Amino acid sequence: MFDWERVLKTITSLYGISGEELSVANWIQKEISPFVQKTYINTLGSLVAIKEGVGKIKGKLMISTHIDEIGFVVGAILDGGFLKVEPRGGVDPKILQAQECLVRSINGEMLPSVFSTVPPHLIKPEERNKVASYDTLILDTGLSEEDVKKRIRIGSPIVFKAPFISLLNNRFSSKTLDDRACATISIATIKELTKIYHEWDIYFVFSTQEEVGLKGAGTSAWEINPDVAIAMDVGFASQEGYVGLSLGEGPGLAVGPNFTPKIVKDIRDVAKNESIPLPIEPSARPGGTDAGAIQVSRGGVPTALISIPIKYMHTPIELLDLKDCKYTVRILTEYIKNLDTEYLEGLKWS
């Protein structure tokens, strides 16, 4: 039986923002290699298994997840070692105020530190009402000025300290669950296809860059060049003041000019055969995932997008229901079954 709880515990901690992603490609191939034919790490970094089928004319199937984590940089190093940060992938600064954070050191070290904030005893009347930002943000590693110009330059990489938290009704509070939940999905999904016969092969990618451009994705697709493609990444769950996708009640199936209407259409058959719910989600535009980079490579790609609901995105408490998760792995094995010689000739005509 899959270790939910292991993987992702052990996945949401490693180390990987946007360019730097090599330890978490590391531990994953380490942990897919006996169930795959062929891994390898590409020129960008991004991860690539291949789970072959048993098919005389065999198909290809583009699987994508980043493992890439937002963070920050330092900007500047200020009078008493406080540094100023800029972000990488998009970090709303109204949340930083008192988060834990680590600092890649010039040799490696995950060095502790803090975003600091004003005691509410000493805040002004008149800043009580404004917002933090990046221009008022410093952080605060403990070091000397002298310590820190020694282990740490412009340009060292930061990201969140936060812990995995196991929450009631099989949830799980973690950074990073965008995407490496989606990224655990494959894994699972990985083991599943070795107890059942399927056609075609099979690519699952590990993207890289994808908070900065969904690079990892696009010069993957470009080197596969696959058949049909399904991207997974996180979606927007309802919250207070939004109303989206709802946790436990399924992943979200997008739809839109984006995606080839025979591979949602397929995708929607499946789940209703298995009684999976499978809650659409209308994109008109090809949004900020993978999917986007794909659907473009080469001649074009066949693609479909699917989303696990979670909260509070961008920030070291994501929240999903591992429903979701488990729902998506049966999704993704049923399609994968009905994968034939067939259905790569009816994809000319689509």
The other form holds:
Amino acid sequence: MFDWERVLKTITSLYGISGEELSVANWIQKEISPFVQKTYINTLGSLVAIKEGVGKIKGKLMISTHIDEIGFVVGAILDGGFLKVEPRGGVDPKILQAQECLVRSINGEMLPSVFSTVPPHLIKPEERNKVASYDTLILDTGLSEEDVKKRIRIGSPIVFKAPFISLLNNRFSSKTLDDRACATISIATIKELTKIYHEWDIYFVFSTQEEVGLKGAGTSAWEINPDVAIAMDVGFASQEGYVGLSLGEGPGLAVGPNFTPKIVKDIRDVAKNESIPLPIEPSARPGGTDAGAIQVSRGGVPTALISIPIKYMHTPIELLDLKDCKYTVRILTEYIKNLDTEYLEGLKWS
Amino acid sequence: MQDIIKRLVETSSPSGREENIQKIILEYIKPYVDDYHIDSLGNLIAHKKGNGKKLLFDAHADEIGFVATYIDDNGFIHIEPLGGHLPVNLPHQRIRFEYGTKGTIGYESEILMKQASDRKEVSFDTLFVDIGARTRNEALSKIRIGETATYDSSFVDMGNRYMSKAMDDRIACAILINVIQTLKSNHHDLYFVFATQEEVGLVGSKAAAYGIEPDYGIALDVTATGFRDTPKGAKRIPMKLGSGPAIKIQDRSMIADHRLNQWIQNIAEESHIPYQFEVLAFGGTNAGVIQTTKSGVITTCISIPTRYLHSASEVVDVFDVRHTAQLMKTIAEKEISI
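Switch from the form predicted on its own, shown above, to the form predicted in complex with its partner chain and output its structure.
Entire complex below, previous chain first.
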């Protein structure tokens, strides 16, 4: 049995903001090496794992999940040793006040720190409704200016420090479920594939720098040159003020001009045949997932996107339901079973 | 080097019209490179052979400018920006059109009054260029629709600092010319790209990098300065004039490769070249597109701190210029190990 909670808890606890993902890639590499034929880390740091198929004329399926997380870097060191930060990836500054973070020092120690906030007593009435911005926020390590200058420099990476919370009924809340929940699904799928017969070579890409412009997935796709690609990322679950996917009722399958109809249909058919819930996620624009960069690699790649519903995206308390992850492993595995020479031939436009 | 800088910044050559500047750069570098060519997007690509991996140095040759879109009944020329302009900075700037006509950017009192409450009132919708024409016909005889223009501004030697339009990015072009002319030996197989159309979307560099397929890429561009440079400068910007070249950590286009940055930091320290780090909340450079070329390129950017970016009076410090040239030369001489 795949120990979801162990893997999710460990993988979300690793620190790897965009551009600094090596420790995450290394951990996953160790976890999956026994189950695949080859793993390597490419130029921009993405981990590629190849699970070879047994077909004679075989295609290449790329499954992409990103392993970077949103965070910050030290932008400037102010008098007194206080830090100004710049986001790496999209973090809403409104959620940051009184948030605990870790700053990686020049020597690699993870230094505790907190984002400043003004006590309610001291907020002037006219400023009650003002919200924090990167212009006003300050990160405080509690260290003296002298100490800060010795241990921290401009560009030092900063990550959220947040607990992994096991909620009731197999729901979990943590930082970095975006997108390491999907990386976990890839790991689980790799293990599942060792039990089945499949013809195609499956390239699992654990991509870097998704949050700053889909960089690892695009360059990996160029290198791999896949016949079909499936990106997996988190999608918006319904929450106050938004109607979207529903937690626990299946992953979303993106439908829209940027997802190849044939691949979308084939994945849908698989889910239907196996009676796995797979709601449609309408997507009028390419959106900000790896699928967008993979699709336009080289001469173009038939691409689909599967979304795991989460709430509170891009915060330290992202929340998911494990059922959706398990459904996704089954969908991927069943889809991969269908990939043969005929499927490869069928990709040609007629 | 000052003469070269002066000539480069005073040349008018906005995005898409880089022929003038490329001709001048070529003149300076031709005797010193093994081969060169101008590619289909107008990039000037020069090559100094080496035995090591391919290393690409990039500076963009274009400058921001304007393009004439419409001439109204009063004989005023209406313009659109080529590259990023903040309209509120433009009133009463002199500009020079491609075929020599000069004018000043004007706006009317009504707009001036509204501007007090809303800066957005000053925009390319309300600004126009007055070339002194009395009638539409007179204007039509001097300006063609689609004709480009740049700031009409000249080089000023301020002693320790230089001021001009187009320091962005001709100062980097001048530095690369200096590297090409004075480099004695290079380990890496070295490509110099004088890229086109950076200001309108990193267009030239993307194509050049695709053609060259380098192992390492280093863009050379200008960056902003903040509160350490001028007291009321942005608290989020640590860079300042006179503290040496800035090693880029990140901007909106790229997270620099931290291993390459570490190597550059090490060689700067060994060679006693001053440096600073750069984190920029806005903007991007050619490094952003070099990095994602094909299967990816190990990339960073070195920046020359510059005041009043994208204005007619960009100011750089000679100390930074000299040390940036020294740093780029040191990088070119050594073998990158990461």
